[in-house]
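Just one chain is shown here, as structure tokens, and it is the form predicted alone.
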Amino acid sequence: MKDLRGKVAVITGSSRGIGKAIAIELAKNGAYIVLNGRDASRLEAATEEVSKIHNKVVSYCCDVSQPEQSEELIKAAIDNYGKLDILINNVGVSMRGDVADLKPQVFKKVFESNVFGSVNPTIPALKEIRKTKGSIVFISSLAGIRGLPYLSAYSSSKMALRAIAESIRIEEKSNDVHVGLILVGITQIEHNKETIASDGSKKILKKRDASKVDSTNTVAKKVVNNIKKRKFITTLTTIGKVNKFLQARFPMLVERIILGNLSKFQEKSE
């Protein structure tokens, strides 16, 4: 799939972030896109930003967290596009506090978003995206290569993804479905953007130092690379891959280094 012209690209919660940075770079590789969202206002402004790099944009407002909604989704790709190459799954929220201070429905809504917005879609889709032997592309963090202090419920459902990943990789592999798996790491965030506090509360994210993370325009280009080039896992920053290099060698070194920092963990929970 290096040519991604005239291929129908779905990319979850792209009314903003990541997704909508996918959702731009797709469409300047001259895909059709399908943006998505649950705020209304939101998704028509990243519609008309989207529309201006080629007019083949279209949006649906729905929770992907809801099954029968993320098969609206599907169905509205295929009644708009006739067929479907690329699902994009990047609807995600994460979450901040200790386990001990934890309400049992902040892991509820983190998973509800993170994995079943995720598994949602991809049900429906897997179907058409076998006709075009396309790609499925699950956005994933650095979080999910091991468990990490105060992002417990966010970490294992990063986790899971990659189980899922796996899982759709072998099933499919005589369909020619291609699955990627996307590790980001600490990337730019948008205004006002929320995370859930340990009370279930919804909490704003500080800004970040943008020298300090990467933005979400290089996210992008990643994620367009992986699905040109199928690749499996494509682990961003060098960080990310240093850690993924040691978990899998050495962890209880990564767990020393993540006890001699607990501070700074503390310190971006806060």
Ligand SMILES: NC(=O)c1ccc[n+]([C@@H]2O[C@H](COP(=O)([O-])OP(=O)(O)OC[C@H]3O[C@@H](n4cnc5c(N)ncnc54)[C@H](OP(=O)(O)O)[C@@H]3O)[C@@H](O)[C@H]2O)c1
Contents of the next structure:
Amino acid sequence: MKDLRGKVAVITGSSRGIGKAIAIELAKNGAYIVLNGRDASRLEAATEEVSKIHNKVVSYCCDVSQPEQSEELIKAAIDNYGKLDILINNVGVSMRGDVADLKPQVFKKVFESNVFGSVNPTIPALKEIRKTKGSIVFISSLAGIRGLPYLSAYSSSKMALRAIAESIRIEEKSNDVHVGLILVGITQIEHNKETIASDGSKKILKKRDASKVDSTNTVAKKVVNNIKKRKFITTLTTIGKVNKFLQARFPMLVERIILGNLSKFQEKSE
Ligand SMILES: NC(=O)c1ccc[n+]([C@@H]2O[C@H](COP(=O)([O-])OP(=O)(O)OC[C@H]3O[C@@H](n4cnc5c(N)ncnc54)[C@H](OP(=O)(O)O)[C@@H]3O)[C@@H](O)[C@H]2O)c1
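Mind giving me the form predicted together with the ligand, seeing as the form predicted alone was just shown?
Next comes the full complex, and the chain you just saw is listed first.
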């Protein structure tokens, strides 16, 4: 899918952050856009922003952790544009805390958002994407390469996305459906981005030093490149590539490296 002009793309969780940057990059490449998020005013502001690129931009406000709402999101693409070429499963939330301290509801919330929030739109999208021989992309994380300390629910939810992506790749091979999995490194975040604390409450993340992390723009360009080249896995950042290489060959070495740097993981989880 080298030419994205006129391709119809649904991007879940695109009212801000990485999802919005992906929508902007797809729109710049001429794709028709369906934006999504739960907060109506935030979604409206994003729609206005993306509409400055071209006018083939609509939005559908819903919660993708709910199957019926996800079905309506996919229907919105068909109702507005008559087809669906690309689904980007971008919605995801992180968490913090030792497993021993976690309220079980933390796992539930993370899996509802990251796993069910990806599967729910994927199921109704598949029969449409078969018709266009399009793409389904899952936004994962370097935390999906191996289980990381203080991120157990997040890491395991992102690993689940890999299994789902692998299953669909085989099932849909004969239908020529492209499945992409993006392992994103630490990236710029928007003001007031939330994570889930060990007791299940919302926790606002600290600002990140822009010079030390990827920009949302960089991530968006890699996602679009993944779609154009119909690649399976795209791993972002040097540390991500090294981690993936070492984990596949020397997992115990990776464990030792992490143990030697535990204080950094602890710092990052504050
Ligand atoms: N930022 C990073 O450093 C980083 C690193 C690796 C991977 N990632 C992955 O990249 C993806 C995006 O991260 P981000 O940092 O851009 O997140 P973010 O800033 O928190 O944005 C999340 C977006 O999803 C929407 N959303 C959340 N839950 C939703 C739901 N159930 N239904 C519909 N929309 C929902 C939010 O809007 P509403 O709240 O209004 O619904 C917002 O538009 C996630 O999958 C994340 O795991 C991020």
